[in-house]
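Heads up, the chain below is alone and in the form predicted on its own; it's given as structure tokens.
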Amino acid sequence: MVYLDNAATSFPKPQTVPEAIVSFMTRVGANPGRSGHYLSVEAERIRYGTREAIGRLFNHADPQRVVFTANVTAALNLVLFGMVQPGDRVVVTGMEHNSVMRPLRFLEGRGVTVTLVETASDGTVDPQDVASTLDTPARLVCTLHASNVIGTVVPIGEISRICRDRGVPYLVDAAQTAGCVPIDLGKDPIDMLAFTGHKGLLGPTGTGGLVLSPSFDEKLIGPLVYGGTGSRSEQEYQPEFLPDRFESGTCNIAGIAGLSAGLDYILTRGLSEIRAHESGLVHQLIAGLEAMEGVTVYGTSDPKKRTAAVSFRIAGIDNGITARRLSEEFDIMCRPGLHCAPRAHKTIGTFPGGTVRLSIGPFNTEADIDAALSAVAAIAGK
């Protein structure tokens, strides 16, 4: 089996992330935060522990400025939602996914005005296009920092400086780079970035957050869920100290030590390694498809200026089609469609059709891209 839908989840994970979560789950089992014997210290060693990481991998100096949430969904949620209110206005990119484009089409019915940043085909955003949006006062700014259906790096240190410039708050998706692309937070002045455990991070699913930035005031977020923190339990008001502020309810703490088993697989590896060895693979699978006949690559070729996420089309074939053949016939997992992403899909003109995309992950090797091109080429000459 070749295992190319690493942009959906990333597979297989390294050894230690379930060898983590069993860990815990038969060895601690507590919850953390919420009681004073020596396992639920322990839990809460391990949660500490793992904002620490993300903070190593992002470059932040502050783990209780990490807070955590099921998904990047979530943690994109809860800004929208905790941030925006009616008569404001929100500036993104053509290339969002619908976990940012869904909840800003429900509060544009509320009164919130959406203004699109068009890219060109190949999804490269000018940070000058969106500078020239904020001679109007916005709300937030919020891009990806690369599209999960073609690839495309977004400069976020240079959209980052143009919002800290004209005061506008910035948020980033990053979900298709974070523990795949290097991001600087102590160099970047970006407000909130957004990110999930389950794709480049090599966590289990349920697991993802928000990294808030030291100079953002977090109180312009509004908690989208009030509860039990284990933290003043005293009052019946919700902390505004953060990470509580964001964080009622217990964790999925047990997710949480795989994830940080995730983060320790990558920061032992090199974030740099990791990024070299996907960017050879990427141009091996991008150069080889564009030498067939009838198909047709979408986005940069250019693997410094993309991540391992490579979308294509096979003239006259289904996209769907061609998803089942690789899957049944060569047993090579790829995703056809939209990808959860129209808007972008309308941007590159793949719209409603879609693409066929193979995602590269840590563990993929020159065999399997050549077994990729091969079952393409296979399907292609039919």
Second form
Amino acid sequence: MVYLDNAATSFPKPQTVPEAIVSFMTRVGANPGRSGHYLSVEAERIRYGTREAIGRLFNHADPQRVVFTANVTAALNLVLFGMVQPGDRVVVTGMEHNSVMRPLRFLEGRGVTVTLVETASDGTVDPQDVASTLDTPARLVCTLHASNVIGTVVPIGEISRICRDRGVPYLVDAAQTAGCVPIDLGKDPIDMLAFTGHKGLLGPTGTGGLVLSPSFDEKLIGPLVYGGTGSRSEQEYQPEFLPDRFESGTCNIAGIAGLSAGLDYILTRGLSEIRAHESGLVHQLIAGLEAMEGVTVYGTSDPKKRTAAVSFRIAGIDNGITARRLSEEFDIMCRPGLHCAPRAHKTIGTFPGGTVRLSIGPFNTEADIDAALSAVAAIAGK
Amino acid sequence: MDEYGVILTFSTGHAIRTENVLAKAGIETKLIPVPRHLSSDCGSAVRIKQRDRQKALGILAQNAVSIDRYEPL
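In place of the form predicted on its own, output the structure of the form predicted together with the partner chain.
Up next: the whole complex, starting with the chain shown before.
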């Protein structure tokens, strides 16, 4: 089996990830922050240590400003619904995922205005195009860091500086880049970074979060969920301090234990090494696909400007059939269609048919790419 | 015999952060359940030696670690 659907969720995970989950559930098991007994404290140490590891990966100093959520969609919804009010304007790009577009389309019905920054057909965003939308007041700029469809990386550093100069909060959707592409919150003034745990960070599903910069006023975001936090139990009002303000209810601590192991793997192997490994395989894959007659590859071929999600089409063959044949005849896992991103497919000109996406992970090999190329060539030849 | 005090924090997570920052600075700490006579909170607090109080509170302020308060035991 060749797994090339890492942009949906990474697989396999480092063996230490399931081991950490089993270890937590058999050795610790307690609820973090809910008591003073040593198992609860041990659970809290695991959760706190995971916040610290997130901070190391993103060069972020304060672990208490790392808020855990169920996934990146929940983190994005927290900001969009907790911060944006009727009458506000939000600036996004033409490459966003439905995790941003669906909340915003709903909020439009409540009187929010959405400004779309158009991109080039390869998904490239010109930061000056973002800047030119900020001549009128905006509540928020929200962009993804890289397209889940074609992998194009958005220049979030430049955009963050533009937003900071204009005094507009900036939210980055790092679903496709956390653990794959360097993110430096110490250098770039990104106010809010939403991440998922189960893709590039190699943790289990059901993990994710929001990192808030030290200068961002968290009171600009109202909580979406109120309830028990294990802290300030004498009060019937939600705590205002972080991370408890946004972490009501028992968290997925078993998943967070697994996420911690995923982060350890990345920090030990090194993000630059993982990036170089994936870039080499991307080059191999794109070169092979572009050499095939009838195959169109979308997005940039420059490995520095893209992630390891590669979209293509075979002329005259339905994408769903290509994907089914890759799975059933060649034992290769991919994802066809619109990838929950109709807006991005409209931008690159592949709506409504979509594309076939092969997405590489840190455990793929050159042999995997050879197998995929042989399979695509066989399908394209028939 | 050593005399102790306790740093009360907003949550067990904050207590662990407090403990980590103080440990890096070489201050001896112990995480203990919050003494009931000091707070109704059911989490953890950081015990330190009373003679370390001034140094510890200074280090926490330098590192922007927010605490509730210090109480002698």
